[in-house]
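The chain below stands alone and is given as structure tokens, in the form predicted alone.
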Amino acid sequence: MTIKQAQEEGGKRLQAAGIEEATFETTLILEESVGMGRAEMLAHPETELADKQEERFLALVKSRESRIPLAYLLGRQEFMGLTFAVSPGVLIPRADTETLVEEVLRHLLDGMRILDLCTGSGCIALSLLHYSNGTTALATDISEDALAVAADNATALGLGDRFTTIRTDLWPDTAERFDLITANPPYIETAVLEGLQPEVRDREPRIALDGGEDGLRFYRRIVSEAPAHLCADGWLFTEIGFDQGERVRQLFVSAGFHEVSVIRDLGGNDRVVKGCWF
């Protein structure tokens, strides 16, 4: 089998199973499998694949044939221009949270404490650090599998001396306060769950996904809460569903915050609320 016909096969099956972007992601596994860039197989469409390359190649094609995440069969997932490691165990980082970074990135400053609430793989509060001087980030999640994935990617990053987890349902115990709360809760509601794409509602953490029944029961908690855990003039941020603006800013400036406002994502949805404890 050739690079080419390779890649035909490949799109062909992928197609055929419902993958939306069949050519994309067949590029990336043959990427993988045989270790060579697009550019050069651009270049060498009629190089033979060594069987060890083909087998490689047709067993993760079969894996993504039954909807398997791409991003779980290669164990990585590029975020903020960073790359991080990924396990059926954490959420797979999705370039609408790179919405929430960016805002977060506009009110950091050199040497400021991060609480990241529900880290997973800890791509926001890690990407934080990275494009920081002095920053320090505290992740808590209440899974233990992501907070081993999230030490991972710290070390991998060279910044574990800046990144401390603790396992935890959202708040650690302890008085310190913190400049910055980033959160990504589970926010999809309960009765949507079933309706969503099968490499989402079959194979991603549940307990990352489920918000409850309107999907609000992780705000209810971090904005009643997050006040005992901010220093004054700290910041709240919070990534939502498209759908759920209006409705976290509402909790939002119920709780007291001020400076309350609602970021819109690259496609033009509501992504990001954020707020200010006075």
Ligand code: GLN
Given for the second form:
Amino acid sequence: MTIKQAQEEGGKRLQAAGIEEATFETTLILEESVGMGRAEMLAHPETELADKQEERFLALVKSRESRIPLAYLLGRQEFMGLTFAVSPGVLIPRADTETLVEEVLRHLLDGMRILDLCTGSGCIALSLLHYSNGTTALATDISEDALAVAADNATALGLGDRFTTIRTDLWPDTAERFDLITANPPYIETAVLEGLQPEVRDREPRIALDGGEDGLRFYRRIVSEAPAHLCADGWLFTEIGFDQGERVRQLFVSAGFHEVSVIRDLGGNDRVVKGCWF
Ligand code: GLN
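What would the structure be for the form predicted together with this ligand, rather than the form predicted alone?
Complete assembly follows, chain above in first position.
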């Protein structure tokens, strides 16, 4: 099988399996299997795959046909220009979440202390640390698996000495106050989960997605309890679902936050709510 044949065959099979970006994902699978970049593959489409490469390619296509997310098959996902290791124990970092990181970066000063709740792969906290100086972060998650992945990512990104984790249901048991608190909590309404695409519904951790009956379960706890963990003039940032902007904004206002605003993602959907505590 040549690179060109593999690209065609993989593209056809993934498309038939209902995968939207079938061609692009086949290219990524080929890069992984053959160990060549896409420019090189494009320049040499007649190259024959070695037996081992073909075997690996077909195995990955088969797994992807069964709707295992590509990020889990490759074991990594790009986010904020960085590579994060992922496993089925953590939510795969989403492009939408870059909106949250970029908003926080507007407030992040050298040396600040960050608390990141529901850290998962650590993608939010670690991106913030990578793009700033002298900052440190404490990250919490209820999942031991997630914290292991986050710690590995910190080490791989050279941020191990600025990043610590605590396993807890949201809040760390500490009197420390933080300059900034970030959270991408589970926020999908329980009833909506069943209608999600199979990659998310069947493969990503439910515990990272299910926000309870109205999707707001975690915002109620986060917004009401955040003031006890924030410095004066500290900010709270939460990622939200596209239809939750007004309701989460109201929670911030009712809790006494100032300068509360809803920020949109690149698709024009409400994606982040932020507020200041003083
Ligand atoms: N944005 C994710 C999704 O749509 C949900 C993330 C979350 O619940 N925090 O699948």
